[in-house]
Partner chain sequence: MGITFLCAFSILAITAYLVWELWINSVLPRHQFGFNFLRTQTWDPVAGQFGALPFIYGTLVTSAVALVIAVPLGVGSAVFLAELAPPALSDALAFLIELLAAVPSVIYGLLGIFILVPGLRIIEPYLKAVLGWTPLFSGPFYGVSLFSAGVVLSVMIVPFIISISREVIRAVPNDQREAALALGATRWETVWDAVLPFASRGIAGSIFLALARSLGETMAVTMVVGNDPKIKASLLAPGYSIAAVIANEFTEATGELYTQSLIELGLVLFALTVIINGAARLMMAASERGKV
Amino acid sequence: MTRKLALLLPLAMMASGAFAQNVLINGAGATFPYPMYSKWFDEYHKKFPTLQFNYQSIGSGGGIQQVTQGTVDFGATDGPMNDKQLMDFQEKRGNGVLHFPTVMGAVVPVYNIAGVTAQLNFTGEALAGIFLGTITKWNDPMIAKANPGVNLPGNDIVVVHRSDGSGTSYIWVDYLSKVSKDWETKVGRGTSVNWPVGLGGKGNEGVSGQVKQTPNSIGYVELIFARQNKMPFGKVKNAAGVFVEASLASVTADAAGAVKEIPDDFRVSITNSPGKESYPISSFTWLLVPSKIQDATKKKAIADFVKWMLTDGQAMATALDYAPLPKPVVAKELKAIAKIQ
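Okay, now the structure: that chain only, the form predicted in complex with its partner chain.
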């Protein structure tokens, strides 16, 4: 009898919910996880028809801005908010904002060199040198050393980067900043930076198109994009000194390697983290949830969604070519949900 009641209870709740006002939760932000989020929101809506999530992929910068101004219920970003942005948020809203990693992505080097079909190995120093403009030829010893047996031409390297502000660029330059002091001081980190050399392509497709068309060029695109378009890409040397090819497993391994250092607010860059299997140019993408939500139904809905996303939702990630979060991170986040007040 009690079991029957227990079964009926959620049904009754759902039925009463159907008569109650439908809840619409608005979010905006990063474009990179958009396919994942729209899948999640869609599945979640099927599960709870009265709950509707509306997500606009306007870019990480826009997401941070809109959640700070309170025009949306939650934001999403590919790069964590910096201290100044957190202060702005606190000032405007009187409470904090929580970061919840959702899935992970990676950025891979793609290249087009006449006569070279082998998969190239890149060290961090070589990539930084190429993008700084200090390494200008393909047969530079810095590149050749990592690629014994490959006949590299002496042609000039054409660098291609993103022209639009993007989380992909952020991950790329964040990695370069970690492996190269020169990069950190001369260029630094940002969704758009002052590129020392190179051409700008709009979006992943702009960069990949440019690389395909320009002989002796190198660029970087999201792993998902490279996989879905069957583009070959190079291996990158990780902090443990191993050349690793980016894959969903090696990306998750990278986050697992960084787990010990993950702070309680989850604002952390996991590029170049330790671990033999780690692919070093990986990153989380985050949901931004205000720590205080006035509307009780919305608060519950968002908290429940985050919980579902971390458990059932993670299983959908690989099908869409996103790397799922490592278990310890999920466990840590599940505890953090209680911080939504």
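The form predicted alone is what I need now, so please give it after the form predicted in complex with its partner chain.
What comes next is one chain alone, with no partners or other molecules.
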């Protein structure tokens, strides 16, 4: 083999989608999409055996921190980075970070009330009041009014929230901020907030464990987690005034109400979007990819994976209880891949 041919062969393999040597891509972040990402990384590894993804499911806050510090090749979050975090990334890395929505999901109120078998209805005002500590009894008129015919006890409500930095929390408090001025001014948005009341649990496991073992409690977890653990969860009143149960269809309906105004950087909140069928506590989850990647092989690997994830990968979402992205969002993201340099 001539020296010229030896140099061209690896380039030809890369051009065809193969990799001449083993490539390891490290990522970390959100727990919510972990089952989906695990499936995608496994399927993609089957296509390209020399390419391996190592993803650590440590929470959205950790994902943002690690990609900013440069200890991973990409991050993942259920809540988009805010302006301060983007500036911090720019200062530390010398370049920007791109948000790529991957799939969609929902956060649901889960509860443990002895003797109550009916699926409860919750208004946004009631949920905000409960988590602010201003609604303290299960038979409070604001809860009872939304649940006619349900025999609610007069017991004290025990609130359970996340104790760690969490995209799930971001989605929850983003929704509460939209439906309650009191919540917006007193607590606000963030992957971590100063909770007015309640017990803390780490991860979805911690919250669900606290709710399961604590009578008269309420918490919030991702829809997938509630279903897998057979936990009762409530319907939530949407912007159209309809109490809607979280489902793949109602999450997709929520996104459809917001995609017309999705910005070029994809940092968008779809909570409380218009539409009678929309479940209001829904969100995208994002990959965080540096806009400049020095390693050419890794740059190609990540860009090619994102393209595959947005096309072939979307067909795998519903089997794992995730909602696939709306087609207009996919089309816009495919164009944005060119920003990875």
